[in-house]
Each structure stands twice: as C-alpha cells, then as structure tokens.
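A single chain, nothing else alongside it, follows as structure tokens in the form predicted alone.
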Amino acid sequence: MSGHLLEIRNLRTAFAIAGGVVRAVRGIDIFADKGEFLGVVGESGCGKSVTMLSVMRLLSENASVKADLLSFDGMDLLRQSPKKMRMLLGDKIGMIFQDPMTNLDPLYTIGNQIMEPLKLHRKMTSREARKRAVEMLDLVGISSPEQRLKQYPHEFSGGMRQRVMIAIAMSCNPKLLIADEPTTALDVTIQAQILELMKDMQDKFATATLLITHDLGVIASTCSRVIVMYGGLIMESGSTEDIFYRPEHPYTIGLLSSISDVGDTGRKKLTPIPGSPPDLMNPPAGCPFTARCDSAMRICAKARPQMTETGPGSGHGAACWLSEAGAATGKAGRG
C-alpha cells in the first residue's frame, strides 16, 4: 500500500477520436502527501489538466485512463465504480475549476449550490447545512454571508465567484484538492487574494493541494514542491527553490526566460521559447522537447530518456540526456 495520500505510477492517458488516437499523457509518477502544495505547470495542451481528470474519473466516453497505480488514501481509484466515485468527489477530494461561471448552476442560488455537497457527504439537515454555508462564505471572505446565500452566480465579481468555488470544494474538509488554473481572466489583486485564501485553507484543514497552472509565477509564490510537464510526459520535478534557481531541464530553462523576474525593471530581455508543442496523435519517439531544444543530440529524438535525480535522495530530477551524462552542470542556470 502507498505511503503517499495520492500516487500516480506509470499514467497513460489517450482519447479515441475521427482521425485517430491522441495520447494526452504518455506515462507519469506523482504523489502528493497530507498537507502539501504541490505544483504542475507547463505549456496548454501538456497534459496537466487531463492528469487530473483521470484521477477524479471524470473525461468523456472516448478516453482511456490506465495506470500501474492510481491510488488515494490506499484506494486503488480505477477499481471504484462510478457510484463510489462520486461519493469520493465533493467529500474526499475536491475540485476548483478555471471558470466558475461554467461551473456554477446558473439557475440555483449559491446557498443551494454549498448545501448539496453536505447534505449529500455529511448527512446534515438543512438547517445545519445552511450554517455550514454561511460559516463557508464567511470563510472564504465574502461579507453578508446570509444575505448572499439567497443570491446567483451572476449576481457575484468574477473573483467573488472563485472564491464561491472554493467554499463549494472545501465545505467538506477534503483531503484532497485539485485546483486546475483558479485565477485565470483574475486581475493579479484577486489573483493574490484567492491564493493566499487557498494557502490558509491548506493550513486549517491540513489538506494536499495540486494547483494545475501555466504561470511560473503562481507556483513560485505558493508551491513547496513543482511538477514540469511536457508533450504529455514529466520532463523536471523538485522543490520549487531547485526549479527555479537550479534547474535542469532545457524545456524548464526556457520557460523561466520567458518570464520577468521579481523587481525586474524591464531591463531583462525575455526569451520565448521558439516553435511549437509535439502533436501527440504522432508524438516523438525520444524527447518531446527535441524539436525545440538548442541543447538536442541525435540520441534525444530516437530514445526517451528516464527521470534522473541529480543527486542521491534529492527529489530533484530530469528526464534529460544531458543531465543522464552529466552534462548538465554549468548549464542550468539562467544567465
């Protein structure tokens, strides 16, 4: 039995469509422990969202999720059955999609939309969930609590909705919460105030967090440990102090010059990241990253190297040839 509160061993995630097989996830390992941040960040289309549906069970008809292991707290997740699985989803784990506005029933108000989850998962009358929501709404910073359970969706800013979305995902003290890009179309004061409020709910429930995101720059600010994936597979993984200020991977190198730094007054060129991601209805027999790397050998676009940790026991590692051969040394920094 896993250790972890979620592990993932060897995901391989492919949806079935009119012109053939797109292989979204490609082979994977995560885990996550009780109380920790964890971040996955990389390009749109890299399989970081897809990895997270697979866990919950929750992809069309027309994907295939297998998996060496999918377990959470000592449940193997791909021998539940559907039922069981929506028992889970909303009490064990929950969820915090991108756009609450799609999210959230249009035609129920907001009082109805936290009371449903705990009504169903803990049983309460709908006196006590209607106190549960209040304290929820209160929580989560959201003034005349009583007032606003009364309210819709539209009735509520952008950031208010998120924070809606948070009290809905945490009413129930999951012990696992999978937040997939929560500030997005935010302006960065909300962005903040929504990442900060996700950090205190994590410090008073002792819940995992998996925060799904493209910005490098969310993850620095609230993750302890950052998955970077690549054309369906994990190209870098580590402390976020390792990402950031030693990293590895070509791919995770380009993606830090492609942003501005902290106190960056402009002076600091910013280098995208030239080309495009692998299509992965075909995707490359080596490295994904190959076509796009200044750093290629003729090895990294026939054979996929494995994830190498650069020092023994150090949780930080690369699936890279040059840092398989050592090669690696002097060139991660980002001069």
Given for the second form:
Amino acid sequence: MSGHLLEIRNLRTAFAIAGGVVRAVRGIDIFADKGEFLGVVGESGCGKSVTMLSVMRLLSENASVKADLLSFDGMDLLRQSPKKMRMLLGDKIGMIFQDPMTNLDPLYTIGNQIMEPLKLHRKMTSREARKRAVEMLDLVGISSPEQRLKQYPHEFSGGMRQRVMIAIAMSCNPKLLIADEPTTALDVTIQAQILELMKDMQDKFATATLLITHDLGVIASTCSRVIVMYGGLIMESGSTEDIFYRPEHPYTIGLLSSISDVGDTGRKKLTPIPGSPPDLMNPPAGCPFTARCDSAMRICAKARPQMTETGPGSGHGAACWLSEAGAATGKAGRG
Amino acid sequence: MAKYILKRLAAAGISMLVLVTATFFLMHAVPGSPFSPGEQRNVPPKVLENLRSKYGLDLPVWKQYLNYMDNLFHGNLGYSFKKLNYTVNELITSGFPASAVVGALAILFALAVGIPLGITSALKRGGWMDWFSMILATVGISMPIFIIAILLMFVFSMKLQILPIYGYGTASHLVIPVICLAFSPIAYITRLMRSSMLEVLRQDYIRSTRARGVPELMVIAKHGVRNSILPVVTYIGPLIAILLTGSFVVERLFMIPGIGRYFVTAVSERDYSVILGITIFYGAFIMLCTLLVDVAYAIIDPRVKFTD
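Output the form predicted together with the partner chain next; the form predicted alone has already been displayed.
Below, the chain from earlier opens the complete complex, with every other chain and molecule after it.
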C-alpha cells in the first residue's frame, strides 16, 4: 500500500440514466497526506463531489465506480465489505456537506445527532456521549452547549448549524475530513468564521482536510495544495502558490482571471470563460476544455494530454498539450 | 399545550352546537315524521296523535329544539322513537363495543400491513413488492367494500369453509369483517407511506446520516420513518373515527351488533332521537380524533408549534 493517507488511482464513476451513461469522473488520481489541507476546485458538474462520494460509496444505485486503487490509511477500500466501509465513515472519515439547513434531521435534537456516531463507533454510553457532545459544541464555538444540545436544528442559524455539522464530523476524531462546499450556503462573514474553525480543527486534531469548492478565494485562504478539475478530469495540481502565481493550464488561468479582487478599483474587467462545460454523456475524445480554450491546437481535440510535471519532483503538473510541448522542448511551461 | 387543547375543545363545543342544530332542523325539514299517517298505515289516527304528543312531536319545532338541547346538556339523548323502551344512550352503549372492537382491529391491521408495505415499496422501488403494492392499492381504492366482502365470504366461508359467514362473538367471526374494513385503508396507507418515504430518502440529511456510518436499518427506522409518517397520521385521524363508530355496510353485511346498523335503520324509520344521538356521538368522535392527530403532530415534529 502507498504511504499516503488517501490515495485514489484512475477513478472512473459513471451514472446510468435514462438515455445513456453520464461519465462524471473519467480517470483521476488524487492523494492526500496526513494533516494536509487539500483543495479540490472546479465549476459545477466537474465531478469533484462525485469523486468523494464514490470513494465513500455514498452514491445512488445507478452509479458504477471503478478504480485501479482506492486506499485509505493502509486499507484497500475496494475490498472492504459494506459493513467495514460503514464503520469507517463517521469514525475515521468525517464529512461535511454543503447546505447546513438540510443536512441535519429536523426531528431530532442536535444532541441526539452528535451522540449518534459516538455511540455507534466509540461504543460510548449516553452519558459519555453527552459529555463529549458538550465538549465538541464548546470547541466549535457554540455557547451554552448544554442547553443547545436539547434544541432542534430549526432553532439554529445557518452558520451555527454548520458548526454543529463540523462538531459531528470531528467528534470521533477522524483522520480525514471531507468538506464538500462547506461554506457555499453561508454568507461571507460566516464563511470566514467557518473556514477559520476548520483550520483550527485541523491543527488541533491533525486531521487531513479535503476541501471541495468552486471558490478559489476559499482555497487561497486555507489550502496548501490544490487540484483543479474540469469535465471529470484533473487539469492541474500543485501547491497553492504554484496554482495562483504560476498557473500552467489555460483553464486554471481562466478561472483565476474570472475572480474579482476586493482591492481592485474597478478598472480591471473580469474575464469570464466563454462557453459551457462539456456534455459528459458524450465526453470529447481529447482535452475537455478544448472548445473553450483560447490556445487550443489541433491535437487538443484528438487526444487527451497526460499529466506533465513542470519540473522533476516539483509536485506541480498540468494535463495540457502546451505543457507537454513545453516540457519536451525544455521550456518551463508557458510564458 | 394544555391551553391549546382547552382552546381546541372550546372550538369543538361550538362546532358540536352547529352540528346538532343543523341536523335537527334538516331532519325536521324532510317531509314525513316518525308517526305520520303515511309511515304507519295500520294505526288509527287517534293513536298516532297520542304517540306524537308522548314524544313531544306536537309542539312547535323551536320548542322541540329547546327541549332537546335541554336534555342534551344533561347528557340525555332521549328515548328511541321506534325501539320501545330503549334510550338512545343505551343503544349507543350497547352498539359501540362491537363497532369499536371491529374498527380498532381493522385500524391496527391496516397500519401493521400498510406501513411496512409502503416502506418496502419505497426502498425496493420498481421491484416486485412495489408492483404488488401498486396493484393492491388500485384494487383497494377502486373496489367497493361489499364486493370485497362477498368475495371473501365466497372464498373463506363457502369454498374453504374455514370462517363463519356472518355473526359476532368469537375471534373467527372477526376475520372477514376486519379484512374488509382494512382493505382500502391499507391501500391508502401504503401509497402515502411509499411516496412520503421516497421524498424523505432524497433528503440531504439521510445522506449525511449514512455518511456518519449509521447502519441502513437505523437510517430507515429512526430517521426515515419518523420523517415520513406525518401524512399517514393525518389520514389516520378521521379513519379512526370512521372505523370505530362502525361501518354501516360491513355491520349490516355481517350482522355485527354495532351502532352503524342502528344508524341505518334509524334513518329509514325516521327515528329522530337515534339519528341525532348517533350524529352527535360520531361528530364528537371525529373532533376528538382530529385533536389527537394535531397533538401527535407536535410530538412527532418539534417544528410544529401551537399558537395559544
């Protein structure tokens, strides 16, 4: 097994729907190390959430998941029984989802829902679980946790609910926390608080965090490494600095120029990426970004480029024919 | 909550008053009366006149109404006009137990079959269970109860001869009437539970719960069922009232000595006091059941708040 905490090799996920097969993820490699804060970024429908749900086996029955390797903490996830897999979820792997308004069961108290995984995975008694629940609520910054435990989700605000979600996810002290758009449904000030809290949690528990988002701003303020996805494939990956200051892939460059800057006086125009993402029912043979790419060449539409590192051991690579050409001629990427 | 219930009871009292008044005057507005010459052909007019004055029918209607209300407030529903020496209170207390036993068993049976059937059809959507429940529901909703009753009588009493065809007294007498009564409620409950469960299974919190490693059985039993049971509870309220107070058709078909039977005869015989008495009893029962459903709502769903 690999030395990484989480390693995904050549993951392919497809959904059988009426009228065809949607190839949502078409062969991607991701790894995450212990205690690392990894970001996965891409626009809606690029396969970032599906990737994680595939690994966790949380997809609906019409999904087929194939991979060359799925390992977590030295375990081969492809070979685990559903029961073993279930024991892992909520214990070693915590998850936070996008909308805190809909991700808590409205009919049970917050306490009941925090205590649920504790009793299940840690075999705690109700009393022990309650004590731990109080600690967790306190830790995520919810005041008077003892009273709050007895309250129902509808008595909490959005930000508070996301704190509760984090408390639930962290309660069993997971090795990996997967956060799927955890701040998307929150307003900006709350967003910052929640990200701060997640950073804090990662420091305290040494948890590897995998943050899925479409918001580059969120990535910049939290992650140390970034994976850029598009059309079910990885376009570019590297350290946050590499991605922000030395982007290789035209798609990454496009993403970066389409975000606004607060310090901006308004003179700089935002440059959107024209066009729309590829149809994953009939994915293009070559690079999925070809149709929207300014620098597209003839080869781009025909063959899919391989991930090419900018330099040996740099950890920064892009799946682009331009980079491949650059690497071949010895130039360091695109000017 | 207590304040809310009191308020609801007061409102129910007003509804009862309206119900009694409307029934009373409608009943009297219908041509004919218990002792009109048209109804009792072989009785001399003088006797009929005496009978009318005995039951106070010779008084003006408004006076009769006041007398009735006076008795009602003292808990007295009066004498039956047609069953000699029986009070309406006696008729209800003698008929209700049989109706209630058959009705309660039918409700329990309907819930015990309908809820699990609905859940399994939702979980195995498109499977044979789902098809079976769909067919059952269509049949149950569209087939009149007397057809089902005759079919069951034919199969179990005449061909197989394992169950008595009618009567009341032993457990075996109850089987066919209970199945008959439960048939269409099973169909409704199955469909309600199925659609509501499908809706709940799509919710984010179900996926979140799975993502916490909660076993599937617990996901369904703890989070799924409680979230999807409300439509069924809504339906059960009036159903309890209807079934417990007796089904007219089933009681007649199977000769069950319940109040449903009395009600049917009372209407055809224009037995004013029995019609009114049973209507009041039935109305009170429905109001009570609706109140119970609303209280059950609040117990199931903490978001339901009573505004006092």
